[in-house]
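Given next, in structure tokens, is a single chain: the form predicted on its own.
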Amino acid sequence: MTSIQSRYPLVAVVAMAKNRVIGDGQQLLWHIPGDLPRVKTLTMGRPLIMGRRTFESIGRALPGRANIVLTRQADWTGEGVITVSTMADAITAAEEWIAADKQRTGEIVIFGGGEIYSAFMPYLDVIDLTEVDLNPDGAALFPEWNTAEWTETSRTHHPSTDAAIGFDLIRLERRS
């Protein structure tokens, strides 16, 4: 396993169904009114580390954030992204981006997909989770975590209605 260190907290921002599914490789599997503005608040002014397929599913670089794409494809590029091939290079690029402007927030956001979350799981400090009350089919999963290593510091339940899927907003912090 690659060992990485960061001077900034690593925060996973993820929407996950009850069965751990985060995607099907094609499109968003649900729409939760208000979740995209929440994600924007959690990520604005921060570097995002994501895989190539996640970036391609978004379709563009997200403004106000460093879009760092971790990929095995050495010749891959994307408009408005920093392309890296190792976790260590992703952390270095994120730290350099934060250091270049005092207005930027000292957190690094791990933004998916499943392989990226799995690779960074041992190093995460925080998981900001939207847990969606669904059990869809999908190939991309959020990795399991050892609950003994994490403390749930907040949970807000949003019940389903005729107009919206139920979900919980959960913040988990790694125990020191």
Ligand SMILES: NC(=O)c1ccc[n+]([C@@H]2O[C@H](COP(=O)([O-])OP(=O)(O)OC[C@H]3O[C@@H](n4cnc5c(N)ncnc54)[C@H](OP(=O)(O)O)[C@@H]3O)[C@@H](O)[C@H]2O)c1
Contents of the next structure:
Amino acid sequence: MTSIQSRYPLVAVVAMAKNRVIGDGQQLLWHIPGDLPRVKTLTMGRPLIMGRRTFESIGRALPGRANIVLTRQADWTGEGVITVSTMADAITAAEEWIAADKQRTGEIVIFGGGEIYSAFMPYLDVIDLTEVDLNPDGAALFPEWNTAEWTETSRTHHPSTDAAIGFDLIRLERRS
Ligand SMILES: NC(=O)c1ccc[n+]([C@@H]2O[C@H](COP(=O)([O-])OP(=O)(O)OC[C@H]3O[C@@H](n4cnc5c(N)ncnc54)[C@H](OP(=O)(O)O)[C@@H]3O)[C@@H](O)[C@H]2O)c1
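Let me have the form predicted together with the ligand next, following on from the form predicted on its own.
All chains and molecules follow, beginning with the one already shown.
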């Protein structure tokens, strides 16, 4: 079993439907005004660790952040990307990126998708969750978390309207 140690907190940033679906591998499953700026605020100046499929679904490196992509393909590369093949190497790359510049924030963002959230779940310190009031079809899921290990430290409810999907902004912190 892989064992991961990080000098910095590991923070998952995710938007998940009621049925845990996070994506169908192709297009975005919802549009929530305000969520993309929120993701930007939560990720800017931080290293992002993501799976190769998530990187390809975004289609480009996100500026102002390290884009650390996990793949088992030895010859895979992407423009503006740090490619790694193990979770431990992903953490090391993120730590080195933070240490290289004092302006950078001492947090590592676990950016998805489903495989990467599952792999890092035992090591997460914080989950910044947008829970979307939908039940769409999709193969990529956010993993279950053990509620006994987590405290909900904030929740803001945004009810649905005729024009917009309802959602909750939730922060979960692992109990020490
Ligand atoms: N709603 C949200 O907040 C959110 C956030 C992120 C992503 N998503 C969605 O999630 C979906 C993608 O999720 P996914 O589960 O299909 O794929 P993923 O987690 O993005 O990527 C999986 C890939 O990562 C690599 N990988 C996984 N574990 C690894 C390990 N331990 N070591 C080395 N490489 C590893 C493999 O790449 P290779 O096959 O190249 O070896 C694997 O195929 C998309 O629909 C995306 O839009 C949603």
